[in-house]
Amino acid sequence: MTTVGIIGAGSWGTALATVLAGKGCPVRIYDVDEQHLRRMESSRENTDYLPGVALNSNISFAYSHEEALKGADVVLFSAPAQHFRSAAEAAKPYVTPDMLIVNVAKGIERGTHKRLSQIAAEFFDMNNYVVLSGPSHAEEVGRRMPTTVAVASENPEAELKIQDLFMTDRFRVYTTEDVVGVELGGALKNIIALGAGIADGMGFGDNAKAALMTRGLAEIMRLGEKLGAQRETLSGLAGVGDLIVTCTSMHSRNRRCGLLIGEGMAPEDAVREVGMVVEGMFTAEAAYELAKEAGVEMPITDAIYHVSRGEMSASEAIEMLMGREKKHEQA
């Protein structure tokens, strides 16, 4: 069986561990938080981030990168996007030339504006690199609810191997070669999910959320195509699929954070209340700056960026968006 080393013991990494372990794969999980790992090992459950999901005997715990990756066929990175660079750098000495690399984080690096595959290229052979994304809450995957995702790689052989590795009767995997589109779709939808939560928190209805998601998708497509993504990818699982699930579910930490902001909580307090990484707060900054560099108009992203920084209230953002000059829908 394929041996997998997982870097990052959050909810998503743990849920994917259950998928692989359920197929009989030996899985070793490493995390920088040693006490968190020891609690998981003792209880056979991720009580901090994925409570109620039992971890079977094929899952073991490693207390160093070397222990997690020694003899592994695949390394899966599930560290938050803003920590992917440090995670990749720490793991690099133990990643062998024949090891496949899977990244499941969603985001854009602050400051550099790099997608995660662009960071990975600084450390690894991209012929072995695969990104996995799509509409997939860890809480549902861990409980074996039907889920469908997409994997992308520059190397068709690598993506087919990862497709085979993850496919089960409850976890369906499609392939695509559009790494840019899969990464941008997964990252940018978190910003719109913040906005959807803000709208809900302000007491708005389905009309407002539908408009926000649809016009938000238009912004994602404008920036995505400018940066080399395929429109078909952004219309698929990694784009509109992930956008729908993240904007509508209480499993979404980005939507929950936005909900608190819409109810009047300060952005920094809302992040603390959620208790996990709210990736959309970081991606809003990167996307705002990227859009300016690329000359792409993204009014919803601009508004959410300013609200997330406390520079504009949610009410002011709504007034700004609804008061924009009239235009053609496809303009």
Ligand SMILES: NC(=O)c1ccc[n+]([C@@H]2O[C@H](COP(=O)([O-])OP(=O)(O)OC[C@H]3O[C@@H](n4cnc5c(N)ncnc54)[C@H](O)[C@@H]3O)[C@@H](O)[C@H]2O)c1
The other form holds:
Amino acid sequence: MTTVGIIGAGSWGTALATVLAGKGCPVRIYDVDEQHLRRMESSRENTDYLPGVALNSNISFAYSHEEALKGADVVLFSAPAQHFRSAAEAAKPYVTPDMLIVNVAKGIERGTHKRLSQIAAEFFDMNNYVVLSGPSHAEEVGRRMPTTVAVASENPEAELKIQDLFMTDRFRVYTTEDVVGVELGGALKNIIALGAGIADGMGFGDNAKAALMTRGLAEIMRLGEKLGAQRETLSGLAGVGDLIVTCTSMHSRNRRCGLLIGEGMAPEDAVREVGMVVEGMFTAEAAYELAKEAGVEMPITDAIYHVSRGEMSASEAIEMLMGREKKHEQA
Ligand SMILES: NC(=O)c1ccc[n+]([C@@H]2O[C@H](COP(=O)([O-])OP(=O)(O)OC[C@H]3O[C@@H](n4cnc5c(N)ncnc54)[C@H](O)[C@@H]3O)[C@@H](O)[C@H]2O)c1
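Can you switch from the form predicted alone and show the form predicted together with this ligand instead?
Then the entire complex follows, led off by the chain already shown.
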């Protein structure tokens, strides 16, 4: 049986632990927050981030990177994107050359504008590196509701092994070789989800949401293609699939955060209220700067970036987006 060390016991790391442990894999889970880990160990439940999902006996708890990764076949990084660099750095001494590395975080690093595989390349052999992404709320995966995701790697063998590792009758895994597309699809949709939430919070309807999703996808594709992503990937599970689930679901914390902002709450208070990582707030900044560097027009991302920094009100953003000069749809 494949032994897996998980770095990050948030909702997603825990939900994936239940998928693997349910298949009989021994799973050891580590988190920087020791008290959180101790609560999980004593209640056999992640009451902080994934309440109501029992943790089976194949899941054990590790209080150091060494304990989590000693003898493991696979290391799974499920820390938030802005913490991936420090997580990778801390885990590196215990990552052996034959260990496969899976990253499930979604985001772009602030400051450097690096995708997470570009950060990983500073620490690990990329032949072992696989990204997993797609429309997958932890709350549903933890309850064994049917879910599909995509995995991508530069190494087809590594990606096939990870496909096999995660596949169950309720968790279906597709492969693709497009690492850039899978990463950018997962990262950029969170910005649009914030926008969908803002529109809901302002009391707008389905038309506004459909507009944000469709025009949001157009700008994700513009930036994605410029950075080397394939259109097909962005039209697939890691792109459109994840965009749909994040913009429409009550589970999406990006959408929920947007909803509070749309109702008039200050952005920093909205993030605090959600209480879990709101990746879109960080990715909006990185994508805004990246788009400027790449010379790609991203009006929705621009608007959400300014709203998320409190530099523009939600109403001003709507005025700005609806008042743009007239255009061809495919321009
Ligand atoms: N929640 C989901 O449904 C879901 C689904 C797919 C992808 N993701 C992605 O997975 C990533 C994690 O999201 P989440 O929902 O699990 O977040 P979360 O807010 O539920 O939990 C994050 C956890 O990571 C821990 N952590 C922070 N820095 C760490 C570090 N350096 N090392 C180890 N642990 C660290 C925190 O203590 C916390 O327990 C995000 O990038 C998110 O976009 C989440």
